[in-house]
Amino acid sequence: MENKITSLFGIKYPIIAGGMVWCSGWRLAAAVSNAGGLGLIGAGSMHPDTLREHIRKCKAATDKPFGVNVPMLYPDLEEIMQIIVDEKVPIVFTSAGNPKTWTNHLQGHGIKVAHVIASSKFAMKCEEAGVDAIVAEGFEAGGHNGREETTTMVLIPQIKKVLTKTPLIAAGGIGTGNTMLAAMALGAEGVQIGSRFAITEESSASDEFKKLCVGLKEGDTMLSLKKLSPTRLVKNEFYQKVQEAEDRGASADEIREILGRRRSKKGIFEGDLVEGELEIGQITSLIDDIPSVGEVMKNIIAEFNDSAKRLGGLNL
């Protein structure tokens, strides 16, 4: 397949891996890129020196394009951006901030920039900022979510309607060939997949976390931490503590105190399934294995092609 997204990033398939904290290290990014997609290193869980190490290891593991995902609310942002420039990373996905802040600077160094949003309002701001692509993420997604709680199926056509030139990538609830096809039928030219890649052999998440996710059913994840930043979490004991506090009207400061520090590392990376912050998307209820990235890509592409062929004969 060749379209605006594959041409923009120099990839074979319009499939981008989510830059997920504690999951998206160099092994996952390189594996996705080697399989024909675009792998992203998740800078949100890395100190600057750690990020530099992962970039260099990813370069050694693939000769294909890869990128770095940078949540702009994290500390050390200037140092992180300088490392990205120094290491000549070709692509950056930014989120959780104003796209105008870094887009021109990065593009001035020959770096392609995509920005993640969850509403038409911010999609238009991205286009004004001149980003190269926009990721529209529905509230089915794991991790941090938009406050509007708009589903991907509603969000994609809304954003496609207001864009004039910028290619659109769909995210949230996408992890199969059929969901990819549905997103592209709604107007997306590529997809970003998080949870399915988080539960693979190459993901840096703990084995305990991966095994838990394989057993999740419908309704086992919910949006939480709404007074801080809405985040989709697995319903464990930590989630219950937050939910009880939110139900009794706890302030943002109280919720922040319950959250503490390094909670997501404790859960996703270290495997504390009781007290950890376990971020994963709704699509996980469809996942029942922990395959390699290569197997995931092969299955997505085969299902996409089979369904596209089948639907090509439909008429009303």
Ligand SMILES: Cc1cc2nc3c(=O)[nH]c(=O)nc-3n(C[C@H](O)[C@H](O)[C@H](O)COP(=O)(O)O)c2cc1C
Given for the second form:
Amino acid sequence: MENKITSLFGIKYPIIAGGMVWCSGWRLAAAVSNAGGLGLIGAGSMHPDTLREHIRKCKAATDKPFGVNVPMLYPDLEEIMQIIVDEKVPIVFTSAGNPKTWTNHLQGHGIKVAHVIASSKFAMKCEEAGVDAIVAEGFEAGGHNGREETTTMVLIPQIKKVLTKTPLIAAGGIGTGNTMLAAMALGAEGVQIGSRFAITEESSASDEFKKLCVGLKEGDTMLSLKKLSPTRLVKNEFYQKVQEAEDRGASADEIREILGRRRSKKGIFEGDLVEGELEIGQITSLIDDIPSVGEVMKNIIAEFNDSAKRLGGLNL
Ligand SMILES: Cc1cc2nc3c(=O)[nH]c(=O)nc-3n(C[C@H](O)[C@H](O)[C@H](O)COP(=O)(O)O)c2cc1C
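Taking the form predicted alone as the starting point, write out the structure of the form predicted together with the named molecule.
Let's see the whole complex now, leading with the same chain.
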């Protein structure tokens, strides 16, 4: 398939592995890029030196394009952006911040920039900032989420209506060929997939976390931490603690204290399923295996093509 997203990033399939804290190291990013998608290293959980090491290992593991995701809510931003420029990373996906802050600077160094948002208002800000592509992430998604709780099904056509030129990538609840096809029917030109790639052999998440995710059913994840930054989490003991505090009207400061530091590392990377912050999306209820990235890509492409053929014959 060739479209605006494949030609923008120089990839074979318009499938992006979203940057994910504690999951998206060089192994996952390189595997996705080698399989014809776009792999992103998740800088959100890396010290600057660790990021540099992952970029170098990724370059050694693939000759295909790859990128770095930079959530703008973490420290060391200046240093991280300098490393990205110095290491000549061709693509950056920024998130959790203002698209105006870094887009021009990065583009000035020949870097393609996509920005992640969850509402039409911010999509328009991205277009004003001149980003090369926009990722619109619906409420189903794992990780940090929009306050408006708009589902991917509604968000994509809404955003399509307000954009005049920027190509759109859909995220949230996508992890199969059929969900990808649905997103493209709604007007997206590519998809960003998180949870499905978090639960693969190459993801750097702990085995405990991956195995737990495979067993999750409908309703086992919920949006939490709404007073801080809304995040979709598995309903474990830590989630219940936050929920109780939110229900009795605890202040943002109190919830920040309950969250403490390095909660997501504890949960996702170290496998503490009780006290850890377990970020994952609704689509886990459809996931029942821990395959390689190659297998995931093969299955998505096969299902996408079969369904596209089947639907091609539909007529009302
Ligand atoms: C464990 C986990 C960690 C994530 N960390 C980040 C992150 O650091 N930066 C970011 O922009 N998005 C992050 N996300 C969101 C993903 O990049 C992606 O947009 C989202 O997972 C897509 O929805 P899906 O989970 O339904 O596929 C994370 C998602 C998960 C599941």
